[in-house]
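In the block that follows, a single chain appears as structure tokens, in the form predicted alone.
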Amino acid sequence: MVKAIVGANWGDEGKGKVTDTLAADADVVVRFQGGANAGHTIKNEYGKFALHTCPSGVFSKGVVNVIGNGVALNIPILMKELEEIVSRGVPMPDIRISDRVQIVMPYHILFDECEEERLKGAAFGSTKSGIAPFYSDKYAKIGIQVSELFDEHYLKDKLYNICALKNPMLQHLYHREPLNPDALFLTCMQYREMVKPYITDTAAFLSEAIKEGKTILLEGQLGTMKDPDHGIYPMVTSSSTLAAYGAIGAGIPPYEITQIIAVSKAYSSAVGAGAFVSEILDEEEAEELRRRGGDGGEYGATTGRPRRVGWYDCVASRYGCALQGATDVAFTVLDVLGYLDEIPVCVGYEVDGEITRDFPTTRRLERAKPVFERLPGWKSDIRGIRSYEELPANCRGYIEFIEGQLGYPITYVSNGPDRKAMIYRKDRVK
């Protein structure tokens, strides 16, 4: 059985926690897209971790963790992550890296930094992890597949060609020193030694795992609103964040994905620029939610920068679940809202004097104003509750109101950062 765990919103929904929880009953966890530009924060018996490249199954014994061909692989960051988790008592995980995955090169990060600097006030809010330049090269057919590290003559010729293309822009647009292909080749040889033990034909491995009836989790990065086709373009990431891409980024047939868990926060948050209709504009009110949010506050796992926060957005979330093809919704960080007397929920947008419940394209979205309904809060700490029926009536009312707005079953309810803080609503399973 193949399950995809993906974000319904802007990212930072708690996918890592959901994957870590479900990995206990899985055989394989596959990271299928994105790079080290966003992190998954996980808290379990080993401690608190921020993963950027490792699949979130690395904490579960017996799980094979696959880095799929759709990932932007920053090899030094992966090695550093593995070293850190093992140094903190986690048994060395079983890691398999696709022989078709492409690698983030130092010049990708350099170009990312240079372009953000050039754009200044019009910048995209990049984490400067090299993601956009990486995917640009991939689709321009000048990316480097990890398997190419083992063909030295071919690799040297390719690096000279890459430098011939990139150096004029680097020197004349960004006024930086040119790239040295010989130095880049030495870097590639270092990368080769780092990843050599892990390189696998992961498409063949996953095909066999499917035949054997193994449980496979596909782990996505970010969420629907950051998808380059269907999100808030151009303030998006550079790889598809949708479950449909999980088949491509992992190398499996699309019909094998039988469950899609769209993860959605009980309130909204976003890192970086872009339209965010339900954002709390009162900074004192926003900071209160930000301070209480998540586990240790709403600050990016990769950048540490404060996230923008807002009330739950049913319009964006319904759209996000629809694009993901959600069979289930995992509703996270519900416990954070226990301090509120009443909780606003965005149920529609007003755009140019008209009310809509459909998610508009970016230019119209930027003119949208939220239409709120206010629900009573439950004014209590719900951490430690393990059954849905034990939740306060107003808390259940909040979940069920949003479930009705979404039109998708909220099957999982997370009421704390720990792995065990997850309520499973069996009655919602079709």
Contents of the next structure:
Amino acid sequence: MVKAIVGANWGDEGKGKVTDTLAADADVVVRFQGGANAGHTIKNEYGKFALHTCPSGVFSKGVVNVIGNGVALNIPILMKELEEIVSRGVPMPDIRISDRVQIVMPYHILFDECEEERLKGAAFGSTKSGIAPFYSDKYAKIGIQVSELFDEHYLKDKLYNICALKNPMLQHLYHREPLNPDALFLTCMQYREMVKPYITDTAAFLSEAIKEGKTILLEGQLGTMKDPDHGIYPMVTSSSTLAAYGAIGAGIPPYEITQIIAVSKAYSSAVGAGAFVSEILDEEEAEELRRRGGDGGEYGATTGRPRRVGWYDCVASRYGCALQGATDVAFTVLDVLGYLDEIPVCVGYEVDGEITRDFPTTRRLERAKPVFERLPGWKSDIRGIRSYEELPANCRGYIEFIEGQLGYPITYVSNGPDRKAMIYRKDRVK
Ligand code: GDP
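Output the structure of the form predicted in complex with ligand GDP; the preceding block shows the form predicted alone.
Shown next: the complete complex, the earlier chain at its head.
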């Protein structure tokens, strides 16, 4: 059975923790899109880890971790991450890298930096991981597939062509030194040695795993609002963040994905620029939630920069779940809200004098104002509670109100960063 674990919002919803928890019963965990531009924070018996490239199954014994063809693979970062987790006592995970995955090259990162510098104040707030230049090259058909590292003549020709295309821009627009194709070739040869032991026809491997009835988790990065088609374009990422893309980015039939768990945090957070309707505008109020949020505050796992925070947004989340095709919702980081007397929840948007519950396109979204309803808080610490019935009545009220607004079942409730802090609503778990 294939399950997708994906973000219903802007990312940082706690997908890593949900995957890490569910990986205990899984055979395979697959990354299918994105690169080292976002991070999952995972806390378990080995300690606290920020993963950027490794699938979250790396901590679970017997799990095969697949880097699917849809990923933007930064080879040195993957190697560094593997080294780090092993040096901290985690057994060397079983890693398979798709022979069709493409490589993030140093010049992708350079172009990302140059472009952010050129845009200055109007920049996208890129993490400068080279993701947009990488996917641009992939679709312009000048990307480098891992399999091509083994065909030296072909690769050399390709690198000369890439430099011929990129150097005029680098020299004349960005005023930087030109790329040297021979130096890039040597870099590619180093990359080849690093990835060689892990390269697999992962589509064939997954097809076999499906036939054998294995449990496979597809692990999404970021969330619906960052999808290039359905998100807040252009403040989006460059690969699809939707469960549907899991089929493409992993190389499996779409109908095999039978469970789609949309992860949604009990309040909102976003990084970078872009419309954020339910944002808390009072800086003191925002800082309080930011400080208490997540595990150790709402600060980016990759960049360390403070995240923007807001109240739960039912309009964005319902849309987020719909586009993911959620069969289940995992409602996370609920424990953080225990300090509030009242909790505002955004139930609608006012756009040009009209109230709507539908998520608008970006230009209209930028004019949207939130319509809030206030729910009573539960004023207690819910960490450590393991059954739904033991949650305070107001806390259950909050969950059920939001579930009603979403129209999707909240099956999992996460009340702490730890792997065990997960309440299953048994009446809902399929
Ligand atoms: P991801 O990219 O969706 O995996 O999210 P991040 O890892 O960037 O952010 C989620 C943060 O919330 C991490 O610091 C997690 O350790 C933390 N976290 C996840 N679930 C919970 C929870 O239920 N309660 C608390 N307090 N923190 C959580």
